[in-house]
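Take a look at this single chain in structure tokens; it is the form predicted on its own.
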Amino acid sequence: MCQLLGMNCNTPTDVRFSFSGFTQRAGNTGDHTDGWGIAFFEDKGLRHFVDHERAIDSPVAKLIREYPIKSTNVIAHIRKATQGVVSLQNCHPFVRELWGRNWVFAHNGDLKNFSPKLHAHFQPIGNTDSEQAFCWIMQELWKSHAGLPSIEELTHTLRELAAKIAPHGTFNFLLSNGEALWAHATTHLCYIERRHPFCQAHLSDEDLSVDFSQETTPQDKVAIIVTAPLTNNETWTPIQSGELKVFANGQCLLL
């Protein structure tokens, strides 16, 4: 299946050091070679890139691995297709508009006898399981709320959203607006929060060490969310099955 990768932080960060690791998954350390890409959130802009190529051979990948594109909300995907061709279509994470906000998607698993009644406005462009989960997840949110509701509020209905699609087959995803980044998972998902005093990360899929401590200040906070640990000297949390947890201002909400 697919791999996720996302950033929350609380100061605009760039994405460099994990994102290297990570598209190392797609054809030196994995076969995760069907499409990427990622999306930066700067306020309500969106800088998305995608790509039907391998990660690990894309020019424009080797632009992010070595551009500083800062953004206090990040999502990455690799793709490996269980649904829906090898196509630019179909390449995660997806992007739609709500409550005039951009909103972002992508999803690690396959989805089976999942084919939801989607309105005029929320409508998939490729075919894959994915996307049409998004449209749904996006046109349910529509209808449960008049305005852009709260964090805790969305996280609340983003909770009874994934449990009626989770049934359906693993539904592991990453979904943010810029304002917070939201994960859930049925089988694989990690994540890491670094905070003041900075230290040392050596990637686990390439021979790539920083000190975050020369990068930041001690007023950063930085969360990364990922389908496997990145890093092989800290301390990955799991997420737990069937569990979504949020992220704001580079920490994890208790809601």
Second form
Protein chains: 2
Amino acid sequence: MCQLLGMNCNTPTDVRFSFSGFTQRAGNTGDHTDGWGIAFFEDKGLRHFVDHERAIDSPVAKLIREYPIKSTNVIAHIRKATQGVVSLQNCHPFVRELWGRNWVFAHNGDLKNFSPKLHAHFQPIGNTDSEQAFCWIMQELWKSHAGLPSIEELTHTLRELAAKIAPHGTFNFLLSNGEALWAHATTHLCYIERRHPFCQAHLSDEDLSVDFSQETTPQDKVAIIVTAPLTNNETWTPIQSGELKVFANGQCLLL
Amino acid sequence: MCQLLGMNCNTPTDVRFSFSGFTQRAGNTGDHTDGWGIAFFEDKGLRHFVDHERAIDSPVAKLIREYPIKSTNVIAHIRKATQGVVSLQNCHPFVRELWGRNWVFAHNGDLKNFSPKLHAHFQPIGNTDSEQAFCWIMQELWKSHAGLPSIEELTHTLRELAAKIAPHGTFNFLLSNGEALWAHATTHLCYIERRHPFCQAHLSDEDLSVDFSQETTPQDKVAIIVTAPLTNNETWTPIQSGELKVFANGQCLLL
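Mind pulling up the form predicted together with a further copy of the same chain next to the form predicted on its own we just looked at?
Expanding to the full complex; the earlier chain stays at the top.
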């Protein structure tokens, strides 16, 4: 299995604290060592880093931990291969363009007997079940809407699509188009919304703390979504099995 | 204007020597300081780095100069903005998926009165003439072939497409799908094919030499394509105006 990390904010924020704890699971506190990746939206642009080395000691991951890239939407993934060999084209997150927007997708889980008809433009480059599911979602979004829909409409369509894939197995995923971040759970996915008054947080996977009140303004809102809680002194909310949450401007929307 | 760098090899090769000289032009020996980018194919997978900082002092470019990423097809770009603001979505190279393959494109030049009808799946994310041209090429390739054609067929189609865009201005570009690398010139583009017996090369833009005979095997073949010669002790072949060259397995093909 794999692990997922997402961040959605109302102000460009750097993800180094969460990413540092998360990548401990790629060799130290976990065995998700078959490659990793991370994508950062900056406006409509995207920085996309993938690597087939372990995130705990990859030079590219070291750069990410040290270089403060500020973003409003981030999706990261550490992989433990179940389907598909260890290679760059099988590293999540995957990226496609639709309606003049980048779309980024990462999946944790296993899909059985899932061979959708991919008759449109979105074809897998690697050979994972995850990229197949992503291509099918992109195809069906494109078929369902003439142009970029509102977050509300997209959420409605994505709930229908996720419900069709989920019966094939475990389908925890994160998806973002730079405006919003969608999170669907089958088994393990939880989130936290940080806002004023900000507190100190301490990582679960290494002895590292940060006092967010020193790093933020009272207007800042940040949501973190992750496979298993990253901190041991905050309350994380589990996403229920079959539930699709949507985050925009740093908070979970009631859609 | 901008500058382009491409590498095509028969063996995964690291581009650090050429990239080091090339990025001197982003602040030291040239003023191409409005962002930069580089894409490395590893099999069908892709590492894609873009940054709106100057390549001469960007921490991401520093990683690329220090971390030996081995690839058979590389495309890099340093930007001096002519159309489109300085932002991540306007940094070359651009990437799209077609027929289950990554396609990477970078452009140097300016296109006037070029507003192609983009009626298929490939829509620009940023607002450069370059990305418009790339989307149109992808659309027309897709319309011309039912699936991934041979390098020869692709070269034939690309020559027709390039000839339709070139009258709009300056259209120096590099394009790769990981199998081959195409280079089209209007003004400045030249190349070198390095093979056994390998010699020492000295950069034009900084005082750095490498003895390729120490770094290679007799079977290795490497082609470098660049806006202006990178070394001052080798013979570079100019690509003529209106000419489209194709490189595969480290050599220029006679197609």
